[in-house]
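A single chain comes next, written as structure tokens; it is the form predicted on its own.
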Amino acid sequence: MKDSDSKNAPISTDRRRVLLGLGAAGAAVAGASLTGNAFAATAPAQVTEAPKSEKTQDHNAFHGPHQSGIVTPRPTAGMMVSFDVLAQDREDLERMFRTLNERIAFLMTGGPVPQVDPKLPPLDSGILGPVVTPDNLTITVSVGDSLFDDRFGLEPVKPKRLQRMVGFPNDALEADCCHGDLSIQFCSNAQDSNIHALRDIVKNLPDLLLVRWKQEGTVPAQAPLKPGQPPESARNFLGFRDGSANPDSNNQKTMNELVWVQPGSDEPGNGEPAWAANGSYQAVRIIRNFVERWDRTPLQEQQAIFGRVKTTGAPMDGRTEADVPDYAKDPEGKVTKLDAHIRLANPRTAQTQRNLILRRPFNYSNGVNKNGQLDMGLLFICYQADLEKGFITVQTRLNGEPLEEYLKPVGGGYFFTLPGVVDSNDFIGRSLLAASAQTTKTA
């Protein structure tokens, strides 16, 4: 008998016997069901069989006045590329964005990929298979302070708080490892999609996107929680909850204070240009994370230095991560530390409430570095609609923390993410185009 044929073949009556003997908790082991008469069993899964997922089928809205993968919740798999934009002119500029408006639409819709003669290159990478799955998949798209240079003629509209990353008193950035004219952030619920995304995009844009640098990370998956239990935000590797005090991404309000640029930004005092309204000031970090030494640090130190409970993300003076620290009952730092980086990064006055950001971190692992020691610490993203007021003053805030001797950032950037595309007859980065051809006529 073939293989093939004896998957298929009947169970034999004697073995069917054994299987009835087992009782409830051996065909519970063993995976099987009874309805009736009619036994039906699920063979165990071969060790190269495909895991199963109910969620590859999850998408995200394209068009909206705010591009996805900033207030959308966040997946499992993160990754953000920085491109050199290699376009010559503004007709190949705009070539640019409308490419990628098209294969942004189709990678967060999904769908089967044509096939062509196989003579010639497949049109797909094929490793999401013949049809593309949405996955959750997000695709935000940015653009730096260099797309501003002069060769475009998009300076007059600039975004006015854009600028070019420079380094903190702890950073050590290398150079291979930062800024870009482009950044795209890639989201979805394995990192497979993302990179199945970013290739689709590099095939399709080989003479205009050059990749710069790019990081892939994570967000470890959590039990689903039990009744009345508050959300929980993930934990970053040194262990603690990365997310806490974090604003209330489905607050509307919130979001256009502290997110969202608004229209009529570009009023006298402000400076934003119209274009720029919807958009979001992102700011990227990779931080690399000293975990030997931070494993070897004591509970008691790694508490105070980040100013929550270890176990719970409670603050020294709570009980859960959603509890709110009361600094006036504790201005000598008795409790939380005055230089505790919640502390420090949130002083929660009228004043800093100002400079709150919306974050969006994952965890990367890089491998090992040339001395042994692991490459491994937290990609950083985070969204504001003024940059200065956001992550600028809260970083300036921290600097000098203790937990400064546990980690070092090495890349990152600074962008503007650009408005979302409203409907079938838009697409990405058409407002700016559009304000920069203006400003060219009237020149």
Second form
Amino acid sequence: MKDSDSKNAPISTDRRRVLLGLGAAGAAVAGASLTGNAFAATAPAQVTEAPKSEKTQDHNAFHGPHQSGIVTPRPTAGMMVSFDVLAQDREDLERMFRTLNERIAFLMTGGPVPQVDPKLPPLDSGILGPVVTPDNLTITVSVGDSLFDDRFGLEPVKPKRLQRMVGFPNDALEADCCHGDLSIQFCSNAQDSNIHALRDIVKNLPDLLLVRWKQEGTVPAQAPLKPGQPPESARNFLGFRDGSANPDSNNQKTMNELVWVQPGSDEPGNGEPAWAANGSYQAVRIIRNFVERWDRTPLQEQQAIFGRVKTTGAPMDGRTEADVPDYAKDPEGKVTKLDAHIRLANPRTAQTQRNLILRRPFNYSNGVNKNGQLDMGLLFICYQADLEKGFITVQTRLNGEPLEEYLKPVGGGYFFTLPGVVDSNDFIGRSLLAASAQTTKTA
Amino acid sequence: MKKSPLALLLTFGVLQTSLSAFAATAPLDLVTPVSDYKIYVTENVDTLAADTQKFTDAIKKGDLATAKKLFPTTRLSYESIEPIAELFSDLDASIDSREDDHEDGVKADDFTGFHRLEYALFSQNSTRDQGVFADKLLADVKELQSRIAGITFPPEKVVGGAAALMEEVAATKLSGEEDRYSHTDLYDFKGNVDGSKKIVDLFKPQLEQSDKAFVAKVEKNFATVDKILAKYKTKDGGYETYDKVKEQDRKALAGPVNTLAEDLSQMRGKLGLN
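Instead of the form predicted on its own shown above, give the structure for the form predicted together with the partner chain, please.
What follows is the whole complex; the chain from before opens it.
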């Protein structure tokens, strides 16, 4: 099977232009028509004129062995939505997955919205106009531990490491933003594109899905890299670069080891069900940051807590963000404290390589708390082939870290990201339903 | 396999549905159901006025127990005719606004009506100083009664009311926000659902002419809601408090309620009303 993940980046007209050696000026000539840009040269834009994006037609392939939105480069806007599944039986559940599949296939591709009699409510919210633009959208569907209860007969085929999230010592979990039967991660170039997709799903599955909680977030855009400059990670709301030590998402072998459940892992002792191959475990955490307090903390202390230089993102013994800290040379923690965030999270030993996770977080900002402090933080999302070896082990190592004084995880959950939809005969969740139908029959 | 309406349209590639897919139901066809609905509303507002008299009498007599007992049943008839009652927004605000409709909450001068009294009866456990609110509620209800008698019911408001009532349920009843002090939300729930179903029943012949499957689906969802509500009926014909409703039943109600809101939003269009 050909793996489309090698083409992680979305298909962009911009990129093609560069490949064709045209550049922006060439594109304007090739475009021939009078564009907004050409217009802007003569008259300044009106207040209400919309900001321009050349990426609204960017799209990601829906079909593939893996779902998109995992090794796909993170766009600006992210949204995690957790649902209660209202389906009453397996027939309903299949209808839910098939309808979801249809909607996702359409939303990620885009196209005109069918028009109906204006006496009826329109089929689409219309917030992207009469022709839906994909805008680099990915929609990633995952299932929670509670979907495998006694409602649908899925219990015997539950992924081995899937479990209900249990609070860590520093957590203050709020019941109304935790867990769920199903999670959908929406990522695209703009918040409105994610909201459009969510509203489409809510409208089309009113009897099957009920929103349980939702958290939106953003990734701040960075200035384009200068030639020869190494890539840099975006900053979180504590002002530090986040994602520096992420495994290489373009390396198929690494992703197979760390992110994707492998075919054949249903061997005795390992125990992942065969249907789960090419899926992944998703850990979501809504981590509030106490930003006022953080901003009142001396820089050297902030850096010591993280174990990185705030400006560059370099480790304490390095020069650039990509440099690898040498903890062997620093056994007593004189350069990088032993309880520094990055040292606990990733001790860089041979044994801890298996605990690497693929982080894909977004910054969130929700409003103001009763005490007048800003309610903001990190919508942490990570993927791994083994939830226990991955997130749970890493977070357990972090328990008690000095950074906890500035953090309070309040929500989230663990989910299993379903295998990809391979072609138009397949649909999301098909392998799960098929596997459980078999066990029901043989039982 | 059942498919959503949109999914069906997409499957069949219907991108250009004729813009006049629904021939307007001959206005004559709507005369009977609309006038029948007016009878229904009139009966309910008469009941409301009589019940409100007893309810406010109890408050003025300082009979806390009776007032508490009458609170949910008195409201029931208001909730079932909300699409018409809400045509008079001034009265709707003074009769049925909730604490969170007012910036100053319970202390707001214009916070009056059922929920102001509910606050006194169930949160403060007292009828003291409530006479003024009781008088105001009774006067407002009587005013509503006379205004309803004097208006012609607009067909689109009547038909649209079926969906509007389910939107009410979806927005404030499922969450238990309506009767936050008394927790008697299930009465209101029942009032809204019955009011909505009444409208569907009245227009059923016209709806069935264009879409039998639609009517069948709507009736099935009403039946599901009724079945779940029936689980919480008490021996005296009333309902348990909303905090007794199990989490799984709240979820089981959400599906049919949201689907009814979605489906009934097409009712006006299906009957060719603007």
